[in-house]
Amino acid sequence: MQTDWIMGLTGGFAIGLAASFYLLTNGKVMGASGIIGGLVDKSGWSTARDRIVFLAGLVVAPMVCIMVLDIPAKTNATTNAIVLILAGLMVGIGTRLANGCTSGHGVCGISRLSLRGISSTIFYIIAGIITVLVFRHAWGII
């Protein structure tokens, strides 16, 4: 579609925004996967309201956004809901051995000149890419 940069510009402009926002009111680097695992682990439970928050923020925005901008609710990765659910799985593991996630280390590592966050950056690409290109390009599941 012709207007697909638009969106994307669009998202990376808000992601950056909630990014910003976040570190410049709770002085911490906003990552989901931190957030969530001090929910998990216990951790966070001193700021668990904020935390929760955050979260109910990442569910609620996309849904207005479906309903507001009239954009279609559905991904083309898959429909097979094992395979979502281990990626998924994959994912969380992926994010907890890497001391963070996209949002962590790609968003807000990059912008703050983090070297940990840059090299994180580089492996989970090169990780999506042979990924992709292990599932659908020779095992066809995706």
Partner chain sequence: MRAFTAFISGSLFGIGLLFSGMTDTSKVQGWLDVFGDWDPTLAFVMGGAIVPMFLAWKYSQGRKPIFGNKFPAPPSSDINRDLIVGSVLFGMGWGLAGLCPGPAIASISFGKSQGALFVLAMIFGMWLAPNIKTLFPNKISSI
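Alright, leaving the form predicted on its own aside, put up the form predicted together with the partner chain.
The next block holds one chain only.
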């Protein structure tokens, strides 16, 4: 659709505002994998309450938007359970090893010109491009 880039830019701006607000009020980097991971491996239990309510907002707000505005939302995710489990494991392990994901390294890292954030983003985009090339075009799995 030709309006996709407008929605992308507007939605992206909302994501940037969310990250800015989180930084300027709570003094924290808005990284999804860090916020979840800190709860999973107990490293962030001292700020568990803030993390849980952040995640609650992240789940509830899209749900309310879909119900109120009656948007036909779907993720178009694969139904291949093995692919989903493998992908989930790699995303979970990878983001914790790298200490960030698309929000932490991508949005928050690049915007402060962090060498780690920029490097990580380059690595995960190249890895993603090769994965899609192999699994979609060579093997036809995804």
